[in-house]
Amino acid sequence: MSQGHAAVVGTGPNGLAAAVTLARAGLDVVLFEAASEIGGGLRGESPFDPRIVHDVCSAVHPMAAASPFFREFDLPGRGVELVRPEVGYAHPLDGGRAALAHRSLDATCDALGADGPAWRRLFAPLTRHSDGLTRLFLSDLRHPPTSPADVVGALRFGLGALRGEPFRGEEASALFTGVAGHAVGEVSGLVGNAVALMLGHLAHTSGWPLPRGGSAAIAQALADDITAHGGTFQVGHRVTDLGELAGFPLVFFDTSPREFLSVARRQLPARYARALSRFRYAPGAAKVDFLVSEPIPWANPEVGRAGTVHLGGTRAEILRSERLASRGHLSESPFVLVVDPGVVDPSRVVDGKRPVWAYAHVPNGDDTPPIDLVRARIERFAPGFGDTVLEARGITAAQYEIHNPNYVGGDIGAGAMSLRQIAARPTLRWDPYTTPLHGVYLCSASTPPGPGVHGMAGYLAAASALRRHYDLRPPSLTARP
């Protein structure tokens, strides 16, 4: 086996970000990936037509555009075009009604009518302090903002999260709650409000972009930088015991706590192992890939301009379905996210055929086939959608874990987003990336700042290791000619 200064287990966005940081600092890095190709949730597949790529996990990446790591890494400068739709996300309702989050805050507020002023009061201050909020939200959550502007932004954010959803009309209320739905289960409380404010305001700043050609372009850019700095990959190699990596002074796990426990339980102190075993996972995602013959025929054509569409109905309907999923019950009308990449990226459309990506929030580990369930949810707001479907593939929440062991029970966020698990993710430690084992680090979405394609968990874990073991500051991530 190849040896080096550092081993990285798992090549999702955080594992790749950790490897980029370590390799640029001069360390010899070896990455181990159980699958036959790198990328984790950034991978792409062609289940129907070899010319048409379907994203394995998320197709839209608001955090990739906002992340300090990716901003310095400069994805556009490395050939990754982040295509930003003018309408970041939309929320259709019955009767052909819909609410849209435009890139322009003014346009959004104008379209929301009587609730426009409330939307502006909530989001305008956040857009002014977006950079500071992003640095805070995508930090290790142990270090407060350092500038007065950051403090003001954080206070505005906190007050907004405490205040919650202030709208009177169904459209604005559903639009806000649909974004809170990304918290998966924790929708109506402080955590859901915080997620809605963070993701919601990004629609009016850096946007909700899709990588042109598919998410795999991000993984490839990271991998190219790793190999350019001497890093190597071992794909199709699942690490099953920590002893396999005994020759590496540093080891990083871009895995769920459950997977880390299965690999390192023999070496871990019993108390820490018990703490990891108590880590809670969120409801699962049941995914459907559709190959369709035309754009989705939304009852309200304006919805077809959005990069992301939230299908949940009214706020009350969303709260009910998310509550059921959290309690282990499948709703007959689950919250569904839909993305038609061809709306903003024509390269994804070949001979009129286009991919449509969708997933439903279901109970963790649920094994209900999702195709008919998701198709019915889309048809409620897009009558005739079923007539455009050429082929479909469903992946249950239970199967999602087989597809990727990090998605425990189909939890694509790698852990429930609760107040406790934000403060102690995955356990309560001042440096959340360290473990009781010398030189062994966790760097997955189960550590701060949590889920999303931002690379910050990997970057921060690598920065911690460089400081502790080599007294080094993180290296520059900027591409050089």
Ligand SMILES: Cc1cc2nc3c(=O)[nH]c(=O)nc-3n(C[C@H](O)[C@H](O)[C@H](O)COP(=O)(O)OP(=O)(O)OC[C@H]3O[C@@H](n4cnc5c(N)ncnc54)[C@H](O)[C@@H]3O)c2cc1C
Given for the second form:
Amino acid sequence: MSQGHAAVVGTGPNGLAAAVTLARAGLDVVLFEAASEIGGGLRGESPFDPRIVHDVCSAVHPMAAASPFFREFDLPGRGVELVRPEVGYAHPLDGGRAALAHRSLDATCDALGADGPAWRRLFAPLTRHSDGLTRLFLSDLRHPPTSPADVVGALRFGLGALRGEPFRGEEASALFTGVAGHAVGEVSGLVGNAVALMLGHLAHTSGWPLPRGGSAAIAQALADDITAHGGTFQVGHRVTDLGELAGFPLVFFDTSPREFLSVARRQLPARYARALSRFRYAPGAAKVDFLVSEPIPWANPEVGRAGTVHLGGTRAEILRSERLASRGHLSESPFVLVVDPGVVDPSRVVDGKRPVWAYAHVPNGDDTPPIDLVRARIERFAPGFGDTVLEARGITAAQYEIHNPNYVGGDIGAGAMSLRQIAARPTLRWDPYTTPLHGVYLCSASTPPGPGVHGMAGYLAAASALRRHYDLRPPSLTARP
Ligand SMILES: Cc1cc2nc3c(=O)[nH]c(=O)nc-3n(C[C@H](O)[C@H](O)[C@H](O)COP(=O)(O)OP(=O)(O)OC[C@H]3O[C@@H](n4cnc5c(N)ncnc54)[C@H](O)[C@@H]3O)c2cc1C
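For comparison with the form predicted alone, please write out the form predicted together with this ligand.
Now the complete complex, all chains and molecules, led by this one.
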């Protein structure tokens, strides 16, 4: 029997996670999606060859593999195979040098030579406390850990983040800073260290997997579950006014604060609207999809074993290019992330042709065509790469926002990850998913725990609404009947 009605605006992983939770609790859920396809940051496209899928946004899923929501939802149990490379991420340097983060902490430390013991001191305690740390960092960030073991884990984590990068050699230092680069624009301080520790230790636990066939498989599994529980989708429908959803007692916005403001400005109290309009966005991403004729010819062939490759040069070079992007200047050698899914997923390679996914950190809203910039960056560490390129398509930071209004100016994190915006995301409220409007919730990556494909913002927003409006606990998410 239906418990009531709910609308979800946006079908990224958080919108879908909210809808799964609500539909399983017995609500009639309708999802509205501006794009012609569901999935948000999980969408795939075939721009060059209909048989070859390119991930438009996310490609690698350490967060989905570790997320309490996805663990209970059980992606493998629903046929989504998460393929784990033995080398989670790699960081090539000039002269054919490279540092590699293996799944095995021992193998990583052995290969890092003199810095191996420091890598172990930093990451070994985190791998031991990984479950508790993941629960803490993928939470609403309002509830401290309760078990003594989790408190110890959190303290070890905090000390590591405060101490920062402890390495003497360029290789380990660059390997660490490359992961910190995921904190776009906040690489060198406490936030960058915390991101490096969190994502970095996952490479040694649940891994940095890629879904076989591409990220859209995750969106499809979520959508199938929503449909099986009575939910329906309206694609190609951008909600532009909250009044459109007047018939729904519960409404969830899987959108940026800016989009929410434009949809609900008339109804929102002026003070809250002002607070939302002060939300800051980070530097942008400019993406290039390459279709290539062979695996990337890395100067150091070991790099070709990695699921993800960070191209930024030394720590000093990364900090310099990130500082430039934050200040609105395009670096001639930006931080670039590269993924060749064919390394772990042979189904992505058709007749020898393979997709390569790469994006550069650039100033917010930058509209410089990125193909030459990114190709040159890969070429520096993989001479001859340009000769393997069959086709290429560039998406500027400015264009990302057209593709998805959540990525303001190409900010793929849906809001800067400054300390202030971690505590108050998107504004300062005890329950960060609520808004001053009764029954209206925010649930995108602009709410805790922030960016990445983990579904936790959607799940926690839905759990909050079920508790407040129906006095219900979150339903079981398991695939088993
Ligand atoms: C280039 C790129 C690479 C990335 N790589 C990774 C990665 O490898 N791993 C990882 O974990 N994360 C990655 N991310 C980040 C990840 O994709 C996002 O953090 C995640 O998708 C956020 O999920 P969400 O549900 O909050 O929003 P989104 O996935 O952005 O979805 C929001 C949806 O809402 C829709 N929408 C917005 N406004 C409206 C409206 N008014 N009406 C109707 N619909 C609306 C949008 O069209 C969109 O479909 C990447 C992102 C980008 C852009």
